[in-house]
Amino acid sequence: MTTSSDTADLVIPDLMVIGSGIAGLAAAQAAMSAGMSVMVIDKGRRIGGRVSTRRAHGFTFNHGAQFMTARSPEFVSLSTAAIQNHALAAWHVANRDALCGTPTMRDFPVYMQRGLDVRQGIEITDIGREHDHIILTDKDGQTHMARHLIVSAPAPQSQRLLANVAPNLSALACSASYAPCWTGMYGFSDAPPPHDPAPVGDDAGPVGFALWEADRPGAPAANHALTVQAAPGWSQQHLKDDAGDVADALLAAWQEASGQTIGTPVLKAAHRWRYARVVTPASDDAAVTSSCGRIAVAGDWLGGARIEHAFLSGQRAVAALTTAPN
């Protein structure tokens, strides 16, 4: 870390990426492949964004994105390589051919991280521009510099960060909207009773998607963990509820929807994703670079809600920066 008093000794990367989710990692890999020096910073403790996994008291929960699909040649190529490196597995789920991180969903962004300089626990609060450099200030008052910047945070966070330095991109982010998602996580000392391994739930809710973690491809059978994600409408209705109350309500709703009777969990928790699913994406025809040509945006809020959209947006941001006049 450096402060403004010693920036003369700072090694300034060609590109700084805010956010280590799929869009940010895709952007960083594309920039590195183009010969740029890259640094990725993220306010969280782990990479992956909403492609996330939580471990607690011996249980493992994939409590963010549940699966992904691959259609574009670029994402198919990455997914094929990830399968060959045992970071993804084929999975027929929810009546479609899909892909699942293996042994956890977070193993896919871990695979995407290879070779990158990623630094966690850095929350940027202000972005400015000084001549041919982008100046970023974090919550601790420390400054960071780069020649170019890609912001891959969720749209509301991108809107705030870019309001002063790139108002056109801030306005673009303002045009996107999300649905929230509550996720309940339950660990049991005993294996579940015999059951259909297919996920339970639908968007009419309250349960949107739920399954035993051991039913995932490549998952350990000893992980007696149940993940229950609420439907968007239910999540919005209960957005400000206490996490403990939500965990109780979702477990009861799952038992009713699945018809399964289970004992008392030894671990019970709930996590609220405020920006879980893109409802209204920004126009995919809009420019993704600032007027100065040194700042770009990426994220699944640009063009679609799938993990693949986030990946493609990261590649698009790098392409736009490298061709923009600055």
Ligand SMILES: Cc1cc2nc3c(=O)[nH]c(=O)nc-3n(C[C@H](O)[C@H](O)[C@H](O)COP(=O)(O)OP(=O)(O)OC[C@H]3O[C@@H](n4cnc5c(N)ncnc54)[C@H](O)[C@@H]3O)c2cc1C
Contents of the next structure:
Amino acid sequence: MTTSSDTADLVIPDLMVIGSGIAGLAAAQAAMSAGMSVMVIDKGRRIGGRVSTRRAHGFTFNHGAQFMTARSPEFVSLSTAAIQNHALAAWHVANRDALCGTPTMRDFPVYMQRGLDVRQGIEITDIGREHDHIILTDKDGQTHMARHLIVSAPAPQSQRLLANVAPNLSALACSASYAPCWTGMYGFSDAPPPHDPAPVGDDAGPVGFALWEADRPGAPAANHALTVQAAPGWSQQHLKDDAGDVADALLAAWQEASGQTIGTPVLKAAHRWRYARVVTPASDDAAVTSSCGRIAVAGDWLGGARIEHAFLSGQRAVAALTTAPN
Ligand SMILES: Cc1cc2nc3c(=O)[nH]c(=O)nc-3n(C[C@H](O)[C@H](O)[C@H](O)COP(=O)(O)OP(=O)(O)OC[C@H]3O[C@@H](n4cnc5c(N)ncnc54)[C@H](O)[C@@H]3O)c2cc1C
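Counterpart to the form predicted on its own, namely the form predicted together with the ligand:
Starting with the chain above, the whole complex follows.
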């Protein structure tokens, strides 16, 4: 884990980005290409935000985004380069031509990180402005300065962070909404019985999307790990349930939906994504910069529910900042 230090803060970057998810990384790459000095800060332990992979007791689970699609020329271009660098692979899944990170989903944000200064484990709790500088305070009381700022946290978190310093952006964030998602993760000592490798589930739930991790393109066969994501309605209904109860319920629901019977897992866990998929994005027409022209927002909530939306929002935030008068 890297943390900011007083020495690091003596160099004031042109742009600070809060969030090392896809939106923040896309913004940072676009700003670096435009000649800006950039620093990315994230409160999580690892890069990628909701494009996430968990390793536990020798098992690997892709417990956030499952796959992605690329339609815009900008995202197709990045995806093509990532495929050439073995960070993405083609995957026909859920009746569509899609892409998945290889060997894990997180390898895609890791690929996007190249050349960037990314610091994990720093949670920003307050944002202020002094003359032409943005002052960020983190949970440990350290301050960080930058000339410009992009906030790419999920909308409810951006709303809180920006309430004082950029009320128009805070209000914009308030207009977006999300559905939650419970993800069950199960590790087994033996290989699964023969089965159809297609994912199980649909939005009617309880199981929304479930698959054996070894059935992903490029995944190691020895990873006897099952990931079960609940549908949005079921997740909302069980939002406050105990994680252990949810893990049991989702495994039972998966057995019923798949028709597969398996033994007792040696590892069982559940993760709650409070802000998983965007249900209502913010308006396309709204300005994404503050009245001072030094702060912008990015994130999937500015476009839709997909990784590609997050990517495009990062590029849009940089374009807006570099053309805003300040
Ligand atoms: C279970 C699940 C399944 C999904 N499936 C798919 C799918 O199959 N296909 C698809 O295209 N999309 C899918 N998505 C959606 C996709 O993951 C998101 O649209 C995309 O990853 C959002 O990227 P982002 O950069 O906007 O936000 P995030 O990835 O949420 O990044 C925001 C970052 O900001 C950081 N942060 C927040 N507050 C602070 C703070 N105060 N200080 C410092 N850092 C902070 C967070 O730690 C986080 O890393 C899924 C999401 C989930 C959760």
